[in-house]
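Next up: a single chain in structure tokens, the form predicted alone.
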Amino acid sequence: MAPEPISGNDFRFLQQVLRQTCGLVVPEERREQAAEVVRNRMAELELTHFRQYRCLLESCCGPDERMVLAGRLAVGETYFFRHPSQWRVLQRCVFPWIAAQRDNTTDRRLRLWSAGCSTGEEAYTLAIVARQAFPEDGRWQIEVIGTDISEPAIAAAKKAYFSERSFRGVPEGLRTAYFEATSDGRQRPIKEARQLVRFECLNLLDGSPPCRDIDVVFCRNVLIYFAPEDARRVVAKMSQCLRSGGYLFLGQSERLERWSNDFATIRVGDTFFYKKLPGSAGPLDSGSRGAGRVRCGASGVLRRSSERHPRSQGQPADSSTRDPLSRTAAPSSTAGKRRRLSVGDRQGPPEPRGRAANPGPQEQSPEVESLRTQAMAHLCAEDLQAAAEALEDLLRLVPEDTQALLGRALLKAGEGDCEEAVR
């Protein structure tokens, strides 16, 4: 006998249970999807009436069953190298900054967390990109942690067998280099990549972070499933487990400003990412400090904006059809006027750190930190006009900022104006 339909009261009960269990918000538009998941689960358990399933959810075995239900509703779309522009920024900007920051230290541990990893494609992509950026020479210890609320998803991630659906848009060269065919026609990451990754079940709302001193967190298209207050709690946990100056990547439709004031917002091309501010580790409060992003109008007056830093009109955006790890930068509108800096094949400018020669009162503000990091990111991406604009805005705020002065000198050298660069 088929399970009975789910009533409106039954759906509201499910909404309440899932919100209390793991912070998962199931809106009205997902009602039919939730009902289908519940009907399938009831059929597996040979239950015909929802009241039977409700009794199970409220029983001593309820917590386990609630996690099973939440896991089935939370599993989203995933595949290798999804949103290629984010992987380019990670490889070409963030990893070089991390390497430069630790150049004079003995710290060679790189910790990366894929939060809400589903069946593991994102976590293995992190391992592959990290291995490309930090070749296996014994100097760097790479650790990738993948977590998800769904036990079946984690079990699949550990097995690491993937169908063709997981490889949409992945260039053939990457597939050949980092994946191996299996006897049943599927593919899996090579052993060298699998050894870098470990997986565990984790409820982001109530569970403890998998470790401390994390360098980069990918939590893409996860926070959209949480109510605002629960999302703030999750982001606060991520902030606490990130190193000072660590980086956070969210989904393309997610914006961190509504959930936390612990980060500076950086945008390179069409890609947002976030840098943890020094001394920050807590949820959003009622203070005036927020995740800063600024832009400069025609008058040169700085103001807050929901837009990214201005760059030249007509510059093409990153294309998701290109090689996600290509070192070919998007063409700049100044390409015909300036000699391009060959930063694409070098380590790139160091990650912004330290204090300016004559620090001003705004130096540690989110606006200043955002501009400083954003200018260096544009230099790494060889977007010279956007880099010049960000550097000029930064120097208006902090005239003696050493990173801005160095960046402007690099631009002048690239133009062939060596005298101005030295000055």
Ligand SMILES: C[S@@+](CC[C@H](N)C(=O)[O-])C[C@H]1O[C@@H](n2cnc3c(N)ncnc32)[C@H](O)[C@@H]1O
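Each form is matched to the other, and the largest set of C-alpha atoms that superpose within 1.5 Å is called the rigid core. Residue numbers count along the first chain shown, from 1. Here the structure is a predicted model, which is why all the values come from computation and not from measurement. Compared with the form predicted in complex with this ligand:
- Core-superposed comparison between these two forms: the C-alpha position of Q15 differs by less than 2 Å.
- Relative to the superposed rigid core, M42 undergoes a CA displacement of at least 2 Å between these two forms.
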The other form holds:
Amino acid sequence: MAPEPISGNDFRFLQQVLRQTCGLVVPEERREQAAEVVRNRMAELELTHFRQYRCLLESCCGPDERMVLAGRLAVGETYFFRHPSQWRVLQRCVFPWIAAQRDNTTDRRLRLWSAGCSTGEEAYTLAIVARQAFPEDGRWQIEVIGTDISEPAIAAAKKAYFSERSFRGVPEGLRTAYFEATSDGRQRPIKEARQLVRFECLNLLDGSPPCRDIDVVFCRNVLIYFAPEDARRVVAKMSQCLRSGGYLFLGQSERLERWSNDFATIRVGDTFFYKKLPGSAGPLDSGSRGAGRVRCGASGVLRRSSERHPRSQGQPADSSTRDPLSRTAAPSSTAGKRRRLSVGDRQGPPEPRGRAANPGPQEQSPEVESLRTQAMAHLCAEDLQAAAEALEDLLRLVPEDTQALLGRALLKAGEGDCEEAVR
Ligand SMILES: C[S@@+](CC[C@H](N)C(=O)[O-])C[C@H]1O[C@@H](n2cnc3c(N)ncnc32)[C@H](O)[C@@H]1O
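Moving from the form predicted alone to the form predicted in complex with this ligand:
Next comes the full complex, this chain leading.
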């Protein structure tokens, strides 16, 4: 006998269960889809009445069954090198900063977490980009952890066989270099990338983070499905497991500002990411003040870097069909001379340090921290106009900031304005 249809009350019960268990908000528009998932699950379990399924969800086996249901109802859309500009920023700015920061230490461990990794494409992309940035000479120990609430997704991620759908927009060069064909026409990341990654089933709302001292967290297109208070709880956990000064990447349409005050927002061209502020680690207080916000440029208007930079006009726009790691945003006059930044590369831009020995309250503010990092990010993306604007904003806040004064002088000298540079 086919399972009976699901009533409005049943749907409301499911909504509540899913929200409580894993933060998932299932809107009315997805009611029919949710009903279909539940009917299929009931048929698998040979249950005919929803009340039987409800009993199961409320029983001692409920937590496991709730995870199964959440895993099937969650949106698992993903593909390799999704949002190419974020991968570029990771490779050009974030990894070289991390390398520079550890220069004087013996710590050569790099921990990356793909939280809500679905079938693993994001975690393997992290491994590939890290492998490109950090040479394979045994000095750096790279560890990528992929976690998701969905057991089938994690099982698929571990197997690592991917079909054409996962390669939307991945350029041929990257495919040839980092993937190998299998006999059934699918593709796998090469062993050197696969062995850097491990996967675990984890409910972000419930479980503890997979490890501590993480350098970079990618949690993209996950919190968009959460209610704000649940997103806040998850971000607080991420903040706790990130190193001080660690980085967080969210999806393009997700904004951290409402959920946490532990991070500075860094904007580079048309992409943005977050940096954990030194000294912020504990759970969030309920009245979140919002992340340190930075408006780029005196006008406060954020535009694409190609619009601001006269020399970058005519450059190809960011597009998922181009090599996500190529330097498409670079000014054409110097493009030929460039190469990718890697850890051994002394040209790698150092992370902005330069705090005064006894910084005043202004110098410690998230906004100042953001502007410093942002100026460096623009410099390393070679968006000189945007870097100059960030430095001007920084000097308005901290007029005596030595690094900013020096940065501005160098930019002026680079423009040939030596008089202004000396001044
Ligand atoms: C749209 S996919 C995003 C995949 C990848 N991050 C990306 O951007 O390409 C969202 C993933 O979040 C997972 N997810 C949703 N709620 C979760 C939770 N409470 N704990 C862990 N993972 C969750 C889903 O199972 C799904 O695989």
